[in-house]
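Given as structure tokens, the chain that follows is alone and in the form predicted alone.
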Amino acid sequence: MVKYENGIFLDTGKIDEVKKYMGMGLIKGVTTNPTILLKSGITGGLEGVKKASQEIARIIGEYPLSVELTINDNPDKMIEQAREFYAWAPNINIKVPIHGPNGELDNVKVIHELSTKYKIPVNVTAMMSAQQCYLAAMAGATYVSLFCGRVNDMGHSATDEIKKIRQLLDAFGLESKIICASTREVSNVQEWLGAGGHIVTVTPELLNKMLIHPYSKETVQMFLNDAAKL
């Protein structure tokens, strides 16, 4: 049984980072995409992705791992690949962009079919508005990923969009969880969770910034100095 808990998901494809933060009890899942895997040094094509995904899935146990499709222009092949990825481990869910690069709408049908016919959990990604997230939830998404950092970059308010999504999900009894992605700053995490997001994705670097405070370091050093004097 996969645990779909609220909190922080780690954005990484590095095994040692997953082990580190799972050991601290700080993360409730891991998200990857081709860009993250490339930055993490994953090689070997799909076989390399499979190997890394299975190892991460094993480390995080009952928590979910998001793996993104590498096909986005053929619905039948997308479904075939999604079923292949899902078979790698029981806690894998499939990331599918809300639409194609030119606005093609086949992805929504793929999302619906994976969710309803094959009972595969789907994380719908690359969304920039509450209305997109609402429609993805209607299609059957387990997670709706709003790219909050990019929403802010465009001059809009991510917190406003999160509030709108949460209101719609609650009003219509939709079970999708809101993932707040594309996190830029430490303050985003509390801000977006406070606005109604269920999950915020963070990089290891950002998680370290959340943990380490210069005044905490100064205080700890003071304690150690005074302890030595005793």
Ligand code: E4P
Second form
Amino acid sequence: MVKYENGIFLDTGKIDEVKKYMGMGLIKGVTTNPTILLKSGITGGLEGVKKASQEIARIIGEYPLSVELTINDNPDKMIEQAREFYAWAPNINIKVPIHGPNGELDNVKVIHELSTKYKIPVNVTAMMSAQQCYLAAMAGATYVSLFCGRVNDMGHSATDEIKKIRQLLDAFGLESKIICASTREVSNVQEWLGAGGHIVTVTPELLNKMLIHPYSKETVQMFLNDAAKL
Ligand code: E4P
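Taking the form predicted alone as the starting point, write out the structure of the form predicted in complex with the ligand.
What follows is the whole complex; the chain from before opens it.
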């Protein structure tokens, strides 16, 4: 049984980081994409992706792991690959971009078919607007990933988009959860959760920055110094 909990997901393919933050009880899932896996040092083609995904899926147990399709040219092959990835571990969900690199809309049919016919949880990814997220939710997405940092990079407001999506999901009784992705700054996490995001996915580096504060270091050092004088 997969636990679909809200909060923080880890945006990484680094096994040690997943172990570290799972051990602290801070993460409720893991998201990956081909770029993240590459940056995390995963090689060996699909076999490498399978090995890393199965290892992460095992470490996080009942929490969900998003694994993205590596092809975007043929809907039948995309469904076949999604079914193959889904069979790797029971807590895997499949990331499918909202459309192809040239706006190919077969992706939406793939999302719908995976969600309804095959009952495979889908994380619809690479979305930049509330309207895309709303349509992805209509198609059956379990997760709708808004690339908030990229939205802000384009001069728009991610928080406004998050509020709009949440309103639409609630108004229409859609059960998809909003994953706020492309997180760039520590302040994004509270901002986006406060705006109505269910989940913010963060890199290990960012989570580390959230935890450690220079003044906390100084304060703890003071306690230790004084403890030694007691
Ligand atoms: C997570 O689901 C996304 O794939 C990831 O956060 C994207 O990050 P980026 O926009 O920094 O590449």
